[in-house]
Amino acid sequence: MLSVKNLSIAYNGVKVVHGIDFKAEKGKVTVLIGANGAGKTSIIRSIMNLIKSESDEILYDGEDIKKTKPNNMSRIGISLCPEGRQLFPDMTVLENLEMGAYARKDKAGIATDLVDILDKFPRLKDRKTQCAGTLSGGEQELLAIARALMGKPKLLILDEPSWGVAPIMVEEVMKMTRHINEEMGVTVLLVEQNANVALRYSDYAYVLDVGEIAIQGTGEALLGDRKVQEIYLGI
């Protein structure tokens, strides 16, 4: 799905990523970790070519997309929920949604998936005509989330889920992440600093410290690993 080689990113001739390898295989979670810091944002920014980078490939569904302008990217299938979020917050959670699938002409296509994104999301249902800014901090990440998925990605991009995120409204967060990767088919690239949480609800990891990669495996072997229990884990 999707292949990045040999990616280094720089602000001022600083390195902050250094050459790293990773993929985000067709209809898994794959999730990124690392503390603030670590490069997880900068890597995002730049597979959506959002800032520059340098790399020997990356790849989407086989086609090469360094070149791809971030607005068309929607258009290809990847759709990202940015850290922050970034709703339209006097805009209602009907407009927000409408607004994630600006890239489509379907207007029958996009009527019946609003509706179905609801019956999917029953916490903006019930508040469909409420601000977006109104939300408390968990169901603005679900709106988040929702918008992506009004794109109709084949790919979702997740940074950051948890950010200002209550830690009982996190869990629901993740769940419905693994319900869009099994019960959509949607391929899921989440980058996240709760390490515990990511690590649960991935098939596959990437440890980021400091730019490079310094561990990888399943989500479940990660967790049981010792170096990644006292580090990330505070085990």
Given for the second form:
Amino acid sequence: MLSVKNLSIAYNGVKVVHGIDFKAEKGKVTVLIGANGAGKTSIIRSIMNLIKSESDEILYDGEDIKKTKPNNMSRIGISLCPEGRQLFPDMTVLENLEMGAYARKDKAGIATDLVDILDKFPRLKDRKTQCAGTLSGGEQELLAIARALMGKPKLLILDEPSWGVAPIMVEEVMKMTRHINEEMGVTVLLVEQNANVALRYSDYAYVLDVGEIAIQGTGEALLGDRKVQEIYLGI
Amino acid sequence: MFGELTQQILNGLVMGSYYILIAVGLSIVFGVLSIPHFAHGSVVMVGGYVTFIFVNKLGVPFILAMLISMILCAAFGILLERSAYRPVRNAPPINAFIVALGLVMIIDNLMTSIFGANQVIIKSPFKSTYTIGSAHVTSLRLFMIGACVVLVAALIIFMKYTKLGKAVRATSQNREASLIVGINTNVVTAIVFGLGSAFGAVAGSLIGALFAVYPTMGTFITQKGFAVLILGGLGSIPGAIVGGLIIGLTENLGSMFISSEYKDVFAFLIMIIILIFKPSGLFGGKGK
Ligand SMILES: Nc1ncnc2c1ncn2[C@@H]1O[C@H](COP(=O)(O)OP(=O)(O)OP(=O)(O)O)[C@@H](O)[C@H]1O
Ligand SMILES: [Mg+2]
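Right, the form predicted alone is done; let's see the coordinates for the form predicted together with the partner chain.
Zooming out: every chain and molecule, the one shown earlier first.
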């Protein structure tokens, strides 16, 4: 579904990502794991074309999207749930969800999806008319995911959904991710620092170490991998 | 005394409407781009001159001339953003600040060289005078209040209920998230400059009929506009409305009770007093 070849990113001449390759297989949950500053967000932002980067190719559904404008990504089926949520704080929960469907033209479809999504996120349903800025951290994360889903994505990219979320909610967010993947058939690219949780919920994982892919394999394999355990799980 | 008070309140509402028309434009521009659009006053001035040309020189009816001025100013505002502000969008904020000051100089000097430094007065069709109690008000003044109410109400409805209006609000709350959900933020930027400048054209046309227009009036307009904006809270439309009314009324009541010589001091004085108690302005402070 998404295939990135030889991606490098530099800020003011300082390279932070060094020619990495990775893939998000159709129908799977793929995770990019890495510590603070490993370059995860930079990678996501360059896929979305929000920042400049260099690569041989970035293929999405067989098409090169290196030149696709960020505001056209949702139109081709890529939704991002960005780091730090990036909600519209002074808009209500409902308005935020509506904005998630901004690029869509199928009014009837949007209306049904809104009902479905509110059913999937009862916490949000109870707070429909509350301003997004006044939600709790966990609720905000759910809203950010729900907003991304309103775009009816084929590929959902989640950048650290566990950030600033209480431990119980982290499990809820991960279960939701798995549910979105399995029940809604959405391919997921997940970015996480929280390796322990992320590996349990993903099909395939890449471990990023200062801008390079250090290890890759299935979630299960990496959970048992000594090196991963030492570095990321602190065992 | 009581008659004089009613008169000054009416005058205050008229000037308040004028300030509101100017400040809402500044406010939506600031909301979306976070730049101090100092050239806004110059757009207002140009709007006045456009109406002046169409009415006084070409004999076009006032309302039609004002509509033409709104359209031309909208285009002018959009052009200013594309040619002057956009190139420095990702530069440090000081650059936009300097570009704005440069624009003011260019526009004001250009207008002076075309029209001369003297003021001109737009011929107004609104000549009748009404008496409310013991106060008198011309239909032109009532038209200023009416235009402000109608336009601002339309703007609020646009922002609250239309898809494009929601896109404007979304962009001012989070530009990057707006891109992610598929909003073309360049279109949004053009819309706020277009709308803000069209509102400015109305203000310039009406003040030109009520008093006069002259090439250097822009700086003064911008100062007042920003006083209103800061007092009301940067980027807030309700703030611009309440701020405009407060400054319009204070000026006129201050002139009545103290002295009209200090008219312009009152505006800034009230702004400073309010900022002491509420540093982010009346409706500001939620932050982005
Ligand atoms: N706008 C920027 N300008 C300069 N350097 C940046 C910028 N954004 C990120 N960096 C640097 O790039 C490196 C990678 O940052 P990035 O945000 O991609 O990491 P991350 O893996 O997402 O980290 P985290 O888990 O903390 O979110 C860091 O060293 C960071 O300081
Ligand atoms: Mg990050």
